[in-house]
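There is one chain below, alone, in structure tokens, taken in the form predicted alone.
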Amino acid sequence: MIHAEGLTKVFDDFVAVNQVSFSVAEGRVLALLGKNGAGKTTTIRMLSSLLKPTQGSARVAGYDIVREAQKVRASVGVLTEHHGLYSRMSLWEYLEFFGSLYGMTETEVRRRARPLLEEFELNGTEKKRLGEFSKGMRQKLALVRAILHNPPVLMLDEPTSAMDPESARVVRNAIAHMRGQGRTILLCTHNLVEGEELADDVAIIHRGRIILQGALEEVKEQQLGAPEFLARLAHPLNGVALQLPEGVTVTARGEDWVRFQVAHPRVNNPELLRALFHQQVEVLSFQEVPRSLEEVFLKAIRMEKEDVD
């Protein structure tokens, strides 16, 4: 659903997208992480057809992001960090208008609005004028135009800024809920534990360029390594070497507690829980160890300083 290659954005001398190439699958979610000012918005805004790339090309919903512009634009709900909410207008007044921009009549406005308004918590402000509004509920409703037209593809940049942790829980479960239903989303963002929740696939951009991409928990083995379990004991062990199976090394150890690298937990976990059985190692709980994207994208980031170094 979105396919780009060698896109590339250069203001005067400045290049603030240089070579980036990704794709996302239909109903998949590609998290766009990277600081600000890395790329991300620029990398939105030729992807919606608003900015015209200095090189490269891109398809979205299979149509060219320059040669058919018009069927991009709308094929896509987009969420910009700045969104434009006319300040004297009504809510009803806002999305009608944004409804009639792709051909919608008032009464289909308001028949896919309502459920919407509803599920991001905004029934009962229709009326209110948009500068009455929270930041938090501009937030939520920029989100409501966004998909209002019913998009089989999401650009959505940094769409929990601003709001309170209520707020942000309510977005994210609708775009869990969006990805659900087969859309297909690209969400730029710098909060790294909401990226971990919402995303498939992770791309992580670094001054203009992609510098690690891939599924989520591939990403994660590949920078991390093979994934950890901790094994808590009934019993200390009082320094007995323990007989693993091949694909298991230690890597900490305590009074009462292993933790273990595992190289296909599936095949070898099993083995190395009968092996602790047979050696008469009480187990009383095993579990991975939780590793974090933000451990990726940290040591991605240092990987890449120390190249250009």
The other form holds:
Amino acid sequence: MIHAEGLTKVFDDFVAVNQVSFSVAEGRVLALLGKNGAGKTTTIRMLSSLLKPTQGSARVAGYDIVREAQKVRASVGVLTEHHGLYSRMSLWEYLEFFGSLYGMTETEVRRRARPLLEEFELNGTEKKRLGEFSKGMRQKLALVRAILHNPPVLMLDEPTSAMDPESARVVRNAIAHMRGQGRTILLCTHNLVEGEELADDVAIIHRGRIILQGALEEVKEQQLGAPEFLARLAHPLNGVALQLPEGVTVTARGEDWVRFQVAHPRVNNPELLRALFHQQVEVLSFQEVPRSLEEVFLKAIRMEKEDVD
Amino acid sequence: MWTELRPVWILVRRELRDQLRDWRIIFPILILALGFPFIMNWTVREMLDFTSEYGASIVADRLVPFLFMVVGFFPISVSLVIALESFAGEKERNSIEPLLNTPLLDWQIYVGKLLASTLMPLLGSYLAMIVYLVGLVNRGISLPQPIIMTQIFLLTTIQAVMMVSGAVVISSQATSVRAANLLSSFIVLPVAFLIQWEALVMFWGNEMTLWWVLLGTFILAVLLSRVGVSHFNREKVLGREIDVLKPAWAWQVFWKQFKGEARSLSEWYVQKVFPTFRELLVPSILTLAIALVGMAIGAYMLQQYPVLVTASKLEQQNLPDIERLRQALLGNQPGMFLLIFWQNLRVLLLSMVLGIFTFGVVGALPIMGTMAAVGFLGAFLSTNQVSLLPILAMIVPHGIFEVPAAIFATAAVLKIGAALATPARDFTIGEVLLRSLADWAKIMVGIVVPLLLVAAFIEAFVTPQLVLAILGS
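Form predicted alone done, so how does the form predicted together with its partner chain look?
Next comes the full complex, and the chain you just saw is listed first.
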């Protein structure tokens, strides 16, 4: 659905995006992570045919972003980072205006908008002027506008920035719902918790270059090593050395707990639990140690800086 | 066609609705449309009464159509405010990007903004004109002639489109409303001059000249609209800046286009001057045509005003004796050489300055005017059966160099206008202008100035000898 190959954008002397390549398959969410000014917005603007790449090419929803720009724009819903609304319009007028620009009739707009307004908790505000909307309501309305024409591809630039937690949750649920409907979503964010929650794949962009990309779990393993599991024990070990199966190592231990690194959890975890049972070590609980995307991000950026230095 | 225009109408409808809800736009238009004409009606009545006391009612008679124009112009000045805000304002409020993300084509967005900025003030302007005319009838004042009213009506419409086109171009390139407002002087000043000129023409009462003014403003409006459509694209609206002065960058662009990779004079001529010179073929033919039209107008003016022939009292003139003429012509030839060269050069520089602000249109006026003088002189002499030989001796030797130089220089100015009105996707308007100026400079330095030097030399050193020889014989 989205395929970018060597996308580069140069403004005068400044290289904003440098040889960016990635793909997002149909029905998947790619989180494009990066600090402010890393090149996320410029990438989205190129992929939505707003900016012409200096080099490279891309296809979105099957269309070339330069040669078939109008078709790309018709197939993409874009939520821009700053989404000023027309403050003297009512919600209906606003949606009807944008819907008609996408070739929808008034009836189609209303039929499509009603469930969306309900989902985003905006029903009852149809006749209210947009100037009276709160920040969160504005952001939700902008998202409704972006998906009003039912585009197969969505590009969301910081969709929950500056939102209250409740509104942010509504938007995140909506994004998850849209992924479930088979839409392809490019999510630009520096909110790593959000990225981790919603994304199937991640790409980290730093100073215009993609420095790390892949499926979320693969990326974690690549950056942080094999997954770790914490076993809480019924009785203290009292210094007893454990006999462990191949592929399992102890990374830390306490009086009544042990942390294991497991190369292949699917194979090694049952072996490990059997081994503990045979050694009469009683296990109270056994769970994976959560590893955040934040750790991955910070490590990738740190390594990149070290490489540059 | 309708399918392509439908999105334009959707955009216009939204903007008009927005304007109707903004009292800051509606109130001034209503006041100017419904209140101001009454003041002008009163002014006309007072002026008519006052001037008739002194038998100078022609002054007040001419004031009636002039104020008709003024009444129409004031509301359209509001269009400038709306147009300057059209893109820059949306950019400032961050509402432009969702609009640019829609499948609308660039020209549809541009034309939508253009129409939306023009319509409301123009309707206000028509309303003001109607109110003014009704007021005249009400006060028992004769209406202007229908032809004058038609001209003013058309002029108002064209001026509105012209101003808005320019303002939308500025707005689409500026990064803020403040920057757009500051740049609006590029529209306000030329329009102020234009209005003054139109006022002169109206008080002169020359209907034909007003048609010419109409044609000129119409061409300018079309060119400005074309510039807007040609140079508008989404990327420039989002990213580029023209409110930051970058002299180093400007010089770099200019110099690259002017000199290129040439390392010697011959390389410069081969690589940069001759290719640009070849591109001047069409504008040169056009300039030649303009020059010939100028000559024809000059000759026609003599027929129109035969009083000029009798007023000259040619037969009573005492021609200077040959010795005095010799002293005058041969007295200070080097000084004369410099004076002639500088005079010609500054006229061509003036042509460029006038041309830049008018897409080359007014840049053609100096050559047209000069050739009109030549046509007038030729017609004048032949009417008086004066021998043409001394005159030809005075004109032809240096004219062989000077006239082509003027034609090439004017053609280069017309080319600047054409370049500005031609789509250039990879360059901003600023870059196009700088590159065009560099092309003009190449023609001036490489072709025109050498020709002018030769022409001035001949005129200062050769022509006097030739004239003296002919007159002496």
